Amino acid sequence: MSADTVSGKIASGRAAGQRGRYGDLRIALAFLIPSATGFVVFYLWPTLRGFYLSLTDSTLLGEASFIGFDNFERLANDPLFWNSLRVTMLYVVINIGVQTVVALGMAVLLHRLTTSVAIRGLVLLPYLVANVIVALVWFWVLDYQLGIVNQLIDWLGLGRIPFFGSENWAIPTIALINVWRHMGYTALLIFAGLQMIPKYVYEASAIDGASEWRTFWSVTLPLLRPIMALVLVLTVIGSFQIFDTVAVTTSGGPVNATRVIYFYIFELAFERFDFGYAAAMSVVLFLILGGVAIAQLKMLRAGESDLS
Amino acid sequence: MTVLTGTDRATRANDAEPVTRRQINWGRVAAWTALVVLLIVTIFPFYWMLRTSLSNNRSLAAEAGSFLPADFTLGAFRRVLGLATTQEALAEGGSGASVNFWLYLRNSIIVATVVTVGQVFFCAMAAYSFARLRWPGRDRVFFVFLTALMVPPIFTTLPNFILIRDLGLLNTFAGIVLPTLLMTPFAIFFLRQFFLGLSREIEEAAMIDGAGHVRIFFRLIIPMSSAPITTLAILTYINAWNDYMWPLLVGQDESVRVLTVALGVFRSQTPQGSPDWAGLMAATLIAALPIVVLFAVLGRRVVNSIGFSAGK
């Protein structure tokens, strides 16, 4: 691998050279033109005109004047935004905490009893299909007449639950809905991750007499620190965009119980037209999002002298 | 290992499983037994999925905690693919209302489609000229490509609509497939870690050979890089397939709706009474199955390529 690299570098070194300061700069740009004109369009382009319409009362019709920070002033002073940051943060919580305690578990059992790539795939099988339709099926299976869990707790002579018709359980169950979609794929990347670490640290553990108990905790989990970190990284992000679920299932209901705040912009934006005010708390949850992101690299960082 | 005397520790160390053999037993069944449940947890919901479409509606009700169909019918899948006559639909609970299913089914197959070609093959392109080009500012420009992923989808979602609607092309299939067409930062990103990790030789030769970059890219790289591209465009038409908040925005339209929409649509207008259950689940599974066969087919591709993402 290394002395590939380096054989690499000579070489494109000694290609550059030939091919002067330039390069290879015409036709570079040639390749480039199709993704850089989309990157300009469709993500450079709106990223600075969402900044612009967050400080204007854009209302999707007529013209949009200019108010300064007037949004962001109306933002501090909404209940309901605070609410939807509370119930963002509660559903993010949850589903994190849960999906990666139970992937964790579910990673190290795959790990240490099959190499069935079948049974990788059944994993996966949720992460697959749309989350509409995971949306409706666990909203016909949670269904407080008819769903085949109330039939069960009915069964058992506990009283039903209103899965989604309950201020209190509403973001549990949502949470709990994307923590079985996301396991699998969660578990999957911590597996990539036990896959690294050599044999021989588990035999050195075995001759030591160290139960598996005792492996996973001293052993397998340090080891494991840095591959959590990126995991960390690749589903909080994700996490807070939760959207789909909410806007098939309860729609930001019952009250404002799972209003979040992915489905608060939307709603502001394209319900009630309120285009500037849903920029500037759009751009809200971009500092938001932007502030876990370097804390979360930070992090990586600290994570990486592990894995050497 | 050598060091070992006695069967006991040395069967152990071959197994490298540090408890002894009464336990190992008894942690193994524990182990499998959690295994087992969490593959049912993952699995139920489908099988649920499948033993509700094959009911019959009206006896969903008398028979919910029965774990076979209640009153076995077909009905539910003919009504979701309009071969059912208003009256048999209304016999078994539905809603007698016409579903344009094979028409949602068409515009899913068209966006996926679109969006996955364009997108695998723009972002080769750029992902060549990120790695295996040399230019100036390269990898700054990369890493401004690259920034791009921090910018959440909502925030760049409110200008884009403005300007797909600007631009006249509200409940157009290009307003629909536009935004993803030509690049997302990941496709690329994706690409150049495969395209680095190439070797230099193979692609000098060609130029002694007198071949040109468009050659070199289309004749030696693609070729090479069979296996990552197949592997992007299985997640791109994965993930084209399963969006939902772009194409509820822009594509409303009876005529462009793709599937996820539709079945959003198809929910809301559900009765809150007594949805017709069976229906809903004979039409999320007949959405969910492109996926599954797609999955099936190339399942292994799928689940390494979840590796590499972690991995590298």
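Here, rigid core means the biggest group of C-alpha atoms that superpose within 1.5 Å across both forms. Residue numbers count along the first chain shown, from 1. For clarity, every value in this text was computed on a predicted model and none was experimentally measured. What changes on going to the form predicted on its own:
- After superposing the rigid core, the Cα of residue 243 is displaced by less than 2 Å between these two forms.
- Once the cores line up, the CA of residue 273 ends up less than 2 angstroms apart between these two forms.
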Contents of the next structure:
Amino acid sequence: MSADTVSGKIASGRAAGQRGRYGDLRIALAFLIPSATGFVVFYLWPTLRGFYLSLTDSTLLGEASFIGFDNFERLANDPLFWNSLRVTMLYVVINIGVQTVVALGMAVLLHRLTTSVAIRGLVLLPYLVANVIVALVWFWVLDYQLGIVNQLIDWLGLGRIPFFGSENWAIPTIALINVWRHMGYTALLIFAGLQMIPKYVYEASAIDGASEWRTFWSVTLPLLRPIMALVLVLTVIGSFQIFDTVAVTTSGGPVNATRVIYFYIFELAFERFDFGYAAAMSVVLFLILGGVAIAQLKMLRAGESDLS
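For comparison with the form predicted together with its partner chain, provide the form predicted on its own.
No partner chains or extra molecules come along with it, only the chain itself.
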């Protein structure tokens, strides 16, 4: 075979390889473009637009003027903003604290006591009900006059509890309602993490004579750290976005006791049409959530596993 023939075959092979790569690129773009378009239209553009509006006095009803950082200065001196931030933090602490403990317990019980897919699926049922429906049902169940819970408390000879009408009870009640709805979903995420722990780790622990409690604290919990980091980041971000349960049950009352930051932003934007100021508050919330998520991932060393 001559050198020219060999060179021709090599060039032909390279050309075929390039055509194959271009073909793969076209197929990849065909799959990526719809998702990328949706991301740009529904996420990237609204985010950039929100950053711009936060620097204007937009009311959605007239021409907006650029006012620099005036909205952020106003926000720093707004007592309702600081109150909404405090209320939101209280809600997040109660919701995440109770939900994480309950979901972790449920996940361990599901992992150790049953292999039934039906039982594991049952814990997800509250999560499948819409937030508004859950809020309405619990609003009726906990009603001060007609709710079955207060009827039972009254029958026991105890004083009725104004679950949604008391400044002290309102935000814990809303937090526990959302714990009830989300704990099954959180439990299944943790359960997936438990499934990834090798059985030989538990066998070695049993051979060493470790008790169930010691095994949980020294083996299960440390090996769950990556999935717990993910769960905490997701649940904290979700908790900061609490809105519908507040809107259905208390509308921010009594006396601003449940006026969480999302509800306050909604009021500013769509009831008072103070859109620029609401956008500034959204930007601050975005920065807070980003900082919290990064801090959680760093503190929990989410990218590391004790199994490696």
